[in-house]
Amino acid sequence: MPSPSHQHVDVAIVGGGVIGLSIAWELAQRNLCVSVLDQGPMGKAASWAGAGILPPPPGARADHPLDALARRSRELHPMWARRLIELTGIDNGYHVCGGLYLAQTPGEMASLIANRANWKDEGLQVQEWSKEQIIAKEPHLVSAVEAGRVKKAFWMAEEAQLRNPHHLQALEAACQCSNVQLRPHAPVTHLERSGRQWSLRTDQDHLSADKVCLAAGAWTALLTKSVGFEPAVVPVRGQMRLYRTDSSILSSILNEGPRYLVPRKDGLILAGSTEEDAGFNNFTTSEGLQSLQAFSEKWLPSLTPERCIRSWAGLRPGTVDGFPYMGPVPEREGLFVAAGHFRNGLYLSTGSAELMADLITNQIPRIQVTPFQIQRGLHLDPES
C-alpha cells in the first residue's frame, strides 16, 4: 500500500490556470483520476490578469487547424458557462456584446483595413461603420470622434467576453465538484520517469501518475529542463488598469491595435494591455501604467487617474511563430504539453482542453494538431 504522503493518478497537470483547470475538467468528465499542481494559488497568475475577450469565430472558410481551434472553442464557451452555473452556481459573465475595432493614425488604418479583408474571407461579420453610427452606440465616444480620432471603424457583433476571475473561480469549483485533486502552493521540485510511470516531488509529498501534462504557462520551460527539452515558451509581460464609473459608460468591447477597454456589466471597465520582455517581472511600471492612462482618457475622458482603484501585470507565454504548444513530448512517453496560447489562453481554453484530453486518452482529435507539435523549435537531451 502507498504511504498517505504518496498518492497514484491517471494524469497529474502541472499549473493550475485556465488551461491546466480546464483539461483537469475535460478529463473528469472521462472519468479519470486527475491531480493539478501549481506553485502558488489556483487559477491567480497570467489567466486571472487578462480581459476575457472572445473574438468572433473564424469563419467556415478558414481552413487553418488554429482557426479550427479558435471556431471550437467558441462553439464551446457558452456551452460550458451553462454548465459551469448549472454546476457550481457560479456565473463567469459570458455574453455577447460586440467589438468596436478603431483606428486613430494612418498606420493603425492600413492594418485595419488589412484586418477588414482577412475576417471577410474568413467568413466573418464586418461592417464598417460612420462616426454617427459610433455614437449611437457608444454616445461617450462622441468627444474622441469629434476632435477627430477615429480614421476608421468596424463594427462586429459577435466579439464576446466573459469575467475571466469568475470563470477561474468556476473551473476552481468544478473541478472540486468532479472530484479533482487540487494542489496549490505546491510547486514540482523534480519530475523523472520511473518505470512505466511518472514521478513527481513537491515540498510536502510524492505524487505517481500514468501521464503527466505541464500547463504551466510562461514557467513551463524552467520546469521541463530536469527531463531534457525546453520548448520555446517565452513570457510576455502585460500590465493592465481597472476603473470604476459610476454606470456603464461603454457597452461594447473597445479595440485599438493591440490594446483595448472592456466593459463589466457592473460598471467596471478594464484597459490593457502592454507587451514587454521583462523576463519573470511581473510588476507594473510606472511607463505602462502611465500609457494605459493616457489611452483611456484618450477615448474616454471620464476615466481619470482617480477612477483606476487597481492595476496589475501578468506573464503571458509567448513563443516564435505565435502558436501554442500541444501534444504528447518526443522520446518522453506519457509526457504532454499545452502551453504557449500567449494572449489567447482563455480565448482557446475551451477548445484546447478538448484537444489534450483527446490526445491523452488517445482519442482522435477532431482538430489538426501538427502546427502544435511539440517538436518545432524543441531542443532535446537525449541523455536525459
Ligand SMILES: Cc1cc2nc3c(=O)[nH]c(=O)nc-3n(C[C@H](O)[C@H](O)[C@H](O)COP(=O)(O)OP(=O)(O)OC[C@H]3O[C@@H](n4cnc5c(N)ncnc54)[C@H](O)[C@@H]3O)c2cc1C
Given for the second form:
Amino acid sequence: MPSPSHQHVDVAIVGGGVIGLSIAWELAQRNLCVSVLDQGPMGKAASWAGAGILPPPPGARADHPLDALARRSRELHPMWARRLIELTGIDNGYHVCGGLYLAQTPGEMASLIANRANWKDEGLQVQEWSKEQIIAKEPHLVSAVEAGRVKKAFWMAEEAQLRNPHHLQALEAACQCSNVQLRPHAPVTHLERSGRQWSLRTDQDHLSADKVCLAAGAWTALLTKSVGFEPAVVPVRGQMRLYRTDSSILSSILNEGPRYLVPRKDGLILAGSTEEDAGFNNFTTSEGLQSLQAFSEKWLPSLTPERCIRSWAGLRPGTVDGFPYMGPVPEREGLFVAAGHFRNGLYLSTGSAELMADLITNQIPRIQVTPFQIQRGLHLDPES
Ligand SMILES: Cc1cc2nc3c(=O)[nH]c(=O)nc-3n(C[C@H](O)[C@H](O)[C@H](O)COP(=O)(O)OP(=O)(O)OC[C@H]3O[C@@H](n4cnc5c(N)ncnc54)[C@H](O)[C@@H]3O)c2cc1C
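Starting from the form predicted on its own, produce the coordinates for the form predicted in complex with this ligand.
Entire complex below, previous chain first.
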C-alpha cells in the first residue's frame, strides 16, 4: 500500500511553466491522470516574464518541422483562447494586433530586407510601408519618423499577442477544472526508475508515475543529471520594462532587431528585451534597463522613466542550435523532455503540447519530430 504522502499518476510533469501546464491540460483532456510539480509557484518563471508576442505563422511554402510547429501553434492559439475563457472565465488577451518591423541602422536594414525575401519565399503576407503609412497607423511615432529614424519599414498584419500572465492563470485554472493535480513549491530533487515506474522525490514527499515529462525550462539540465543525461539547455537572461500610459499610444507591436514595444489594450506598454549570459541570475541590471529606456523613448518620447512602473528579468531556456528538445529520452523508457523553446515558448506552446501529448500517448504526431530529438548534442551516462 502506498503511504498517504505517496501517490501514483499516469504522467508527472516537472515544471509548471507554459510548456508544462499546456501539456498537462492537453493530457487531462485525453483522460490521463496528471500531476504538475513546480519548485515555485505555478507559471511565474520565464513564461510570466515574457512579452507574449505571437509572430505571424510561416507561409505554406515553409516546410521545416519548426515551421510546421509554428503554423500549428498559431492555428491552435485562437481555439485555446476561446476554450480557456469558456472553461475558466479568464481572458488570456489573445488578439491579432499586427506588427511593424522597423530598421534604423544599415545593418538592421540589410537583415530586414533579407528577412523580407525569406518571408515572401514562404508565401507570408508582408508589406513595405512608407513613412506616411506608419504615421497614419501609429500617429505617436511621428517625431521618430520625422527625425529620420526609420530607414525601412514592413508591416505584418498577422502578428498577434497574448497577455502571458493572464494566459498562465487561465491554464492553471483549466488544469484545476480538468482534475490535474497542481503541486506548487515542490522542487523535484531526485528522479529514478524503479521497476516499471518512475519515482520522483520532492523536499516534502514522493510521487510515482508511469511516465515523466521534464518541462523545467532553463533548469532542465540541472534536473536530468541525476538520471544520467544532460540536454544542452542553457539560461539566457532577458530584461523587461513596463510602462503605464494614460491613453493608447501604440496599437501594433513595434519590432526593431531583437527589441520591441508591445502595447496591451489597457494602455500598458512592455519594452524588451536583452539577451545575456548571466547563469541562473535573474536580476535586472542598470545597464540593461537603461538600454531599454533609451530604446523606448527613442520611438515614443512620452515613455519617460517616470512612466515605468515595473522592471524584471527572466531566464529563457536556450539551446545551442535554436531548436527545442521534445521527445522521449533514449534508453530511459517512459521519460520525456519538452524544454528549450528560447524566445518562442509562448508562441510554440499550443503545438508543442499537442505534439508531446501525442508522443506520450503513443500516437503518431502530425509534425515530424526528428529536429527536436533529445539525441542531438546529448551526453548519456550508461552507468545511470
Ligand atoms: C524577457 C522575455 C521575453 C520573452 N518574450 C517572449 C515572447 O514574446 N513570445 C514567446 O513566445 N516567448 C517569449 N519568451 C520566451 C518564453 O517565455 C519561454 O520560451 C517559455 O516561457 C518557456 O516556458 P517553459 O515552461 O519551458 O519555462 P518556464 O516558464 O521557465 O517554466 C519552467 C518551470 O520549471 C520549474 N522548475 C525548474 N526546475 C524544477 C525542479 N527541479 N522541480 C520542479 N520545478 C522546477 C520552474 O520553477 C519554472 O516554473 C520570452 C522570455 C523572456 C525571459
